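One chain is shown next in structure tokens, namely the form predicted alone.
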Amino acid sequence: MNKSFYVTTAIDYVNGEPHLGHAYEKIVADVMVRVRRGLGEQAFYLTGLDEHGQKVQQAAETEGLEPQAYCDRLSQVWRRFAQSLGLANDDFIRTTDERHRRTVTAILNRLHAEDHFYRDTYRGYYSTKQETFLTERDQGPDGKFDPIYGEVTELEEDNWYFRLGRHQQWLLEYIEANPDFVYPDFRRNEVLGLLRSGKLEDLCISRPRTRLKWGIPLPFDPEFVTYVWFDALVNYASVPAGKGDPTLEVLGISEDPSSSCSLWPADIHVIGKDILKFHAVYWPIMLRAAGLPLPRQICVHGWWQKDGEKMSKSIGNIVDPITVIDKWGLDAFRFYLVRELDIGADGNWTDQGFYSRYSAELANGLGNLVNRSLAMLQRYRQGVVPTAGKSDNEDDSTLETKTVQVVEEAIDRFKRNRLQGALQSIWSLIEAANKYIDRTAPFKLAKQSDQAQRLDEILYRLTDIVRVLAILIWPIIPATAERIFEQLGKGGKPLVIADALDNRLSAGHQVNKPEPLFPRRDP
């Protein structure tokens, strides 16, 4: 059974509002999945919602709704958001799904039977905003907690705890021996620093029902519900387990024993830097304790700022993805996110930066190349692809060498999730092709009857460059790539990356009239 390349995003709090960071994470994961499909691999993309916890319960009570009804309503907002980003996701998990409840219950029972949990009384600090217990290590030098925790209170209550300490040395050695497990390197070093700095605190995995009812009950103690983060992390395994993935059959919860699904372990968990500890410490320990394989990589991205400042409604410097998409188009938005911010670093959105990239790289770069290449083919050859013939012209050989180099380089960078680098490589080919037009001047050759063969050679190469580019950009800006293929008169979608250097256009092929891909606009 062939395993599918399995990519997930973090699941979003249902009572939050979709923002630029959510869009970036989902689009990055989408590009990764499309790349794998373009390389001929089976690939599966999961995103979804985190619907349990105290914040959701309180928000539902405020609106006079039952938590499930509240979540059902908001889940539609998030589904529409995912659709607006053009995601090619295969499933959308909700932690209120029955398939998820079964998986959480199975893992809880398995860990409890193996003596990984114990019940104890907690006295200390609690952040309702982050739904997590805090220790003195979380305090700053002034004794205060970071504002991300919101209001921090002291409380005393009984709960169930997961013995993390017994796994600490193993996890430390595992991350040291597997340098790709956390990407990029500086995030890996953060995790190693945490594991080396002192003993891990045991993880509270429950909340008393007297305080919180909205959650998955502990199967071995109905006085408690499952801590929202223990619950949420399991989502990545819930879908493959429910589909009958043989790697997870030990959980015994398959909905379809005859399924040929093979997803686990996840190949990439795409997450934000703020939830690194949960995914790179708690999650691998949970899986190992349950006897399950670990994901192959935790891919950690940074945060977006606006004009050098943290985004804030009170300041009014919010970037609304839907507003940008409605004004500039989905592909312009997807392009800017991937082109502007490499995975790992923090990014800075500026409206002028967006407009500059739209104008220079999309309108004047890609759009201009496609339009002028196909327009000349229409004007000089009635849209019919000519015979290229063999050429010993230096400009031709230089462009051909550049094309091969860019295809190989882009594929390599795509595979290693260097998405920004792949785009930079692809755009270097666009620049080379535009310069090729300037040097060879086909519009001048068209006036010279004795240069017909030379004009054919140039028009053929330009048309084929357009085909190559459509294939390479498809994972990032798929709608634009498909429009280019339509203008080329090609059937199907440009999703087979291996075709970039093969399956070229045949002489005599009829292309369609070009239409502007990215019309020039005022900022």
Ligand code: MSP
Contents of the next structure:
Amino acid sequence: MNKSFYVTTAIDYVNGEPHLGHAYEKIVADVMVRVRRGLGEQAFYLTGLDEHGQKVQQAAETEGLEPQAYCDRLSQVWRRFAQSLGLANDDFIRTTDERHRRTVTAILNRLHAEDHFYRDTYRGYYSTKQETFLTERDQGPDGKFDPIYGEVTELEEDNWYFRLGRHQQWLLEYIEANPDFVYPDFRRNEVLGLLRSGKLEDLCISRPRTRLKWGIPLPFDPEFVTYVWFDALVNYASVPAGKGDPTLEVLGISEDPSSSCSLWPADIHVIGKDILKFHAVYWPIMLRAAGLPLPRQICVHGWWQKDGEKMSKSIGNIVDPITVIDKWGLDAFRFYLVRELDIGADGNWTDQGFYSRYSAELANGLGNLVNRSLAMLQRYRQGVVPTAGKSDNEDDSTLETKTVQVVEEAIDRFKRNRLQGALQSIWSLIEAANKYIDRTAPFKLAKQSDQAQRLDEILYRLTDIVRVLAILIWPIIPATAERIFEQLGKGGKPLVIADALDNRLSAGHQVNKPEPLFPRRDP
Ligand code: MSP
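Can you return the structure of this protein in the form predicted together with the ligand rather than the form predicted alone?
Every component of the complex follows; first up is the chain already shown.
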């Protein structure tokens, strides 16, 4: 069985509200998966929800609901959200799933058996808001903790700890030896800095049941439940383990002996910058300690702001993806996110920026090129694709060279997580094709009867460029790409990237009437 290219997103807190940041991460992962499928690889896309912990327990209590009922209700909102983003995900994990509980339990048991844990008494500060212990290092010079921690209380309690120190050296060496493990480079350097700068503190992996009931019990000490982060990270393995992935067979989770899949190790975990340490330090250590292979890459994106400010409920500046999608269409939204923000840097949403890209790049760029090209084919050749003809015209060869170069460059960038760069490359082809129309002026040739053959050559090339573009944009704006294929009268979907430079349009093929893809409109 061939291993599938396995891409995951972080799992969102079920009690949060879906916003721009969540949408961005999911769309980025979606594009990566679609690219792989387009390249003929098998790919698997997992997203889902993080449902345990104190905040969920408290929110459920406030609403007078059992935590499970509360999560069941909210999970519907998130599933709908994933659908409205057009995600091609293959599964949707919830940390309250049975397959997940069993995987967490199996990993805890393995680590416990190998003496990676110990029980100890802790005295010190605790932030309920962040569900984390704090040390004096987290205090400011005035003795106060950052407001991000909310109310900080002092407490004394027993807990279970994971001996991380044993793992620091190999992890450091591993990340040094594997430059692609953390992408982009500046995030990798951050992790290296952290591992070089001092001894890793042991990780508290439990919470006493007296304080927190809503979690997965520690199998070897039922007075405790598992700390949310230990629980949440395991989701990436729970799905393959439940599906009978042979690499995770040692965990003994597969419920259906006839099912099998090959997903693990994950190829890319897409996450935001705030949760880098959990993914690039704790998660690899947990896996290695359990004798399991590490993921191939942690891909870290930046955070979106709105008009240069952090999005927050209190400022009231949260960008709601659904409102934007309802107004402008899903593809305009997907395009803007990927085009505006390169993976790694922080981004800034402005309504003006969104509108400018919509009109310049979608309506006047892609939309106009497709519309002009197909409209001319209708007008001058009744929508029938003419014969290409072998031309030695310089404009033709320039455009052809450019097409080959863009296809190769876009594929290469897509594969190296440079999604924004891939779009820049694709849009340079749109620009080149629009210039080609201006230079060759088919609308003038159409009036000259002795230029019929030259006009055929030009119309053929334009129509075929439209087809190439549909294939290249499919991973990012699949609905638009599919509409272009419909307008081209092509059966099937623009899914096969190898067809971009192959399987070209044949003479005599009838295309349909063009319709505007991105109608021009006011902001
Ligand atoms: N539940 C944890 C993740 C566990 S993964 C094993 C969590 N959830 S979250 O809902 O707070 O965040 C989910 C993802 O959204 C994270 O990768 C986070 O970085 C990302 N974003 C949240 N706000 C964001 C922006 N404003 N901009 C971009 N991404 C942001 O953390």
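Think of the rigid core as the biggest set of C-alphas that the two forms share within 1.5 Å after superposition. Computed from a predicted structure; not experimentally measured. Positions refer to the first chain, counted from 1.
- Once both forms are overlaid on the rigid core, the distance between the two CA positions of residue 137 between the two forms is 2 angstroms or more.
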